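Okay, so here's just one chain, in structure tokens, the form predicted on its own.
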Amino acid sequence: MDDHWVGVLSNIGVMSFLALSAYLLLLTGEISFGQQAFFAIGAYAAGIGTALWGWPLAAALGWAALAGAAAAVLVGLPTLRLHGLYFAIATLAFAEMVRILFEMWRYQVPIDGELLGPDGADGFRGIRYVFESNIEPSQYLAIIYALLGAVLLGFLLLERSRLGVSLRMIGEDPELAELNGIPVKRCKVLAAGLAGSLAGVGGGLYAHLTTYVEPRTFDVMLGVHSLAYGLIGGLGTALGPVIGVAIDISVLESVRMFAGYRMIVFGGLVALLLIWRPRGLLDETVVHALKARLRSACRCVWMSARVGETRR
């Protein structure tokens, strides 16, 4: 496969973790403009793990997930008492605070005669684990999508579980959910922690994909895009945000001819899509219809097999 498209597909896979992070909170009815903060925490944590501490990639990604989850829970405990616009503004403020802190934070270690580590606004260079381990771009792409597949399988199991039903009930009507015995605050904090861990893993993968991160990467627009992914792809299933990421990145790639007007063109397309499909392409109605057709098709195949056995 062409290296350019390997890079594009890798970017889609990495950003899908951020999209699923925002989607998980959307299920609970909360709009977060701050998931890029946990993405940044995961990027720096994983980069430090491999570049400075000599950890293997798996351990560094685990550390990124743990750091993202811990930060999300610490933020979620006070802010999840807020609702709607207040919660959105609180998460945005936290994300900007994290970005500014990374612009001031320096933690460098001499390795092979070179200073490596976060260097404030100049960013964090030298995250070379993938290259030093002779991992080809296509192999790293496979790692990204293997992890993404595992996460999507987890979402499939979640949606069929009692917790998944509870999260959707909370998103529809938190007061009614609480009256039905669902611990709303506990579920929201758990969802925030899981969302933070997803963003942390995505950030860790991103840092090792680009080998360099800087605070300005994790700005407000990244948070806006993380929300837009789910709204474009659809809120009926976890595949929706992934489709949203693919549409976002592929459209941005295809309108490079518009140079500085790319975001204007993309924003216009997104606005038209949301007018046409307010809850995205794969909304709840479409998902239910697809599931009904799939069940019908499976039933027809089963009946055909039974008829064939009877004739034999």
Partner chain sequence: MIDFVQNTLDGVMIGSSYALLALGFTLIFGVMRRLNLSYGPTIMIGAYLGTLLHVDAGAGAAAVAAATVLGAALAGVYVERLCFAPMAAGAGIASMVSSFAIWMQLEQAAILVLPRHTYAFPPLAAGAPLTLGPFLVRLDHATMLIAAAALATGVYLVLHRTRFGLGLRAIVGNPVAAHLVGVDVRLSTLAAFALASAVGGVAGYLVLAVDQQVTPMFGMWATFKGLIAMMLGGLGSIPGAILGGLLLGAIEAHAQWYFGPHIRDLVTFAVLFLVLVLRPTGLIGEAPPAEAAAYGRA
Given for the second form:
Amino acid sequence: MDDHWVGVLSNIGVMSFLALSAYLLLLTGEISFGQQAFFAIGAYAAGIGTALWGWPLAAALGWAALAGAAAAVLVGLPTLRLHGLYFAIATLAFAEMVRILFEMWRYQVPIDGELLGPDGADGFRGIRYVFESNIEPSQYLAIIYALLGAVLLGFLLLERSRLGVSLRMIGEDPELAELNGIPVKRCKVLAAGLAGSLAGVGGGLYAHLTTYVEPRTFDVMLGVHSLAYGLIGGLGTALGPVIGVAIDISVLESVRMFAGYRMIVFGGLVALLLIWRPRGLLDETVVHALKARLRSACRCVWMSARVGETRR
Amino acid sequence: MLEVDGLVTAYGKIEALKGVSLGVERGGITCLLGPNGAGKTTLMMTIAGILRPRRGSIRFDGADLVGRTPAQIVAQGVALVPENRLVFPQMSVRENLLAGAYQRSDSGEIAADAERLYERFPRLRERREQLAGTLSGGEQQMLAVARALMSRPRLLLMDEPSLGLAPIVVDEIFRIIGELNRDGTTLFLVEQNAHKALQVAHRFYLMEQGRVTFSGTPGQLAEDEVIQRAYLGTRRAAV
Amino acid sequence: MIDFVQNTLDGVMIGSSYALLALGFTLIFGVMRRLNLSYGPTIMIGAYLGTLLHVDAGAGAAAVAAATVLGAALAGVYVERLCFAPMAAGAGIASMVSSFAIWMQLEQAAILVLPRHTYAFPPLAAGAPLTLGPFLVRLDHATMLIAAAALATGVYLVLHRTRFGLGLRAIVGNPVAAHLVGVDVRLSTLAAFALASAVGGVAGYLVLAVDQQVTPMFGMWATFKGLIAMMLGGLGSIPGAILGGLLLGAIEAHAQWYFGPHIRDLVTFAVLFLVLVLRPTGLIGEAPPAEAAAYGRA
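The form predicted together with the partner chain, contrasted with the form predicted on its own above:
Okay, now the whole complex, with that chain kicking things off.
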């Protein structure tokens, strides 16, 4: 695989964490315009971990997840009482505050005769752990996708768990969920915390992929993009947001003939897609049908195996 | 006056009306009774043009209503007082009445009609500048009826006018229904209160599970059986 | 004290255009119960149409203003047709994301037509500032305030004194009931969209004429200023939109004066956050209709 595609795939993997973070909250019926804040917090936390404190990558990513989760729970407690647009705008306000604070924050430490660390609006340069540890880009790609695979597996388990069902119920109708004895508030805070940790890990991976982070990267546009990915790919399964990211980054990347018209074509396509499928490509109905087909296919294989056995 | 024939209305794959046929005679009060989920509200919403039927026809004085917009149907002279009243909560009583006359442009006549309705509903006159959202349930029902009358309908559809109201208010509503009919308005109403409905109706229909299962005049079926079927459905349907 | 009054004065005057932005936003939200993220970009398209006339044909202020407003209204109609009209009830998030996709599209369209980063925008009213005792009032600021007040009054009159306005308020109150009294909801919604975008176009024109330059980023700026002002004042309330806009202008002016531009934005977002958390209905918003609060699930 050439370097270009390793880079593209790495980007898809990293952005998928952010898209899944927004998707998780969307499952509970809440729109967040602010998941990029936890992505930023994760990026700074992990960068500081390896570059300033000399931690190994795994520890730094864990710390990024923790920081993202803690921040999300902290901001979730007052804001999750709100609903719909109120919640969306509160998260937006919070995320913009975080971005501006990072633009003002300086925490520089001399490492090997060089000043490293967050430097206000100039960002945080020299997060070189991956390079210095002789991890090849393709190896780093494998790390990203191993973690992403673990997260998707987690989503698969979540969908089958009580918590997953509770979250979808809350998304459908919070009052009804409450009446059915689901602790709505607690479930939402939990979902927000998990979503924060996902964004945090994604941010940590992102910082180590690009080796530098700038506060202006984490603006509202990033947040709205991450939300849009779920709706493009589909809200029926956790694969949806990942597909959404892949469509945005890879398809656009490869269709270079559109050069100056790229967003005109893509924006129009997304608008038409949403008319056709308002809950994305892999919406609940499609996922349900696919699952049913998969199940009957499995049953066929199993049956024919049994038939084979008895014949023998 | 109104002829519904073979009407099928569906929500996705689920058919709420499975071929409904019935008629409403000019000058009379026609009642539609049936248990919850029988499709009564769906029928009303389909006649009013809010829902689009999959098959069948709705003819009103010879004109086909299927495929027309709600606005065109109001212009034809059919008005619906919807279930749960649906007044405009942030508008005053006076403005709600004005909105009822949205299709009309004869402002002098509109004012005169509003004045006549204030005569009929004195409570509304008292509260004419109050926001509709602050009215009691009974007052909101009066307002919803008055609002519908502002379009000068030849046929007034009413969906569960007594829903959630105190008995004394229900009596009041049915008194008004009788009055309106004497003054020449044709009425077609959906009711849960079978006893009250049979008192005023000239003709009634029973609807169960998306189909009309009985039609006749109030004397034709014992009230007990009507009530039984209107609330619980027939045994055949329940199986 | 003089500084304080002067800052408030400046802030309120700038805030008058925020109020107009919020007013357009509130109109769309009230009628649709959906968020139009493309609101600012439609205004930007109008402004770019005006700029094109200015750059290519040397059009004057009046022609540029007319083109801006008309262009914004037309772009608004485009957004409504593509992102809102075809979406079924219950697809509120799809509309919002779709309007975001169209935002990207409009931004790139603007860059294709006028590729430089900034363009000059013709000024509104040049001349020496007026003096009011110890206070100074810029002529263009004063024009902005007067124009905004006149337009807000006009919108109020349209909503409360015309048949079209009655229909719109009926849709805001209850869309099904609006259908039942005979309002052509689809047509009225489209007209409301065009009107709101035109109001935004006026706001955009006023702001740009004071700044005397335009960039494609103006779309994002206008969406977020309008959104913040609307939420500050109270969702779905027209007096709330006006108050929110004026207040946002005043907060920005003071914070800028005392702390500089960086902290200014921080203060703005902190105030917004606190208002939402402590008083979610905004400063003078009514208790929100259930659908408004729950539009996320719609």
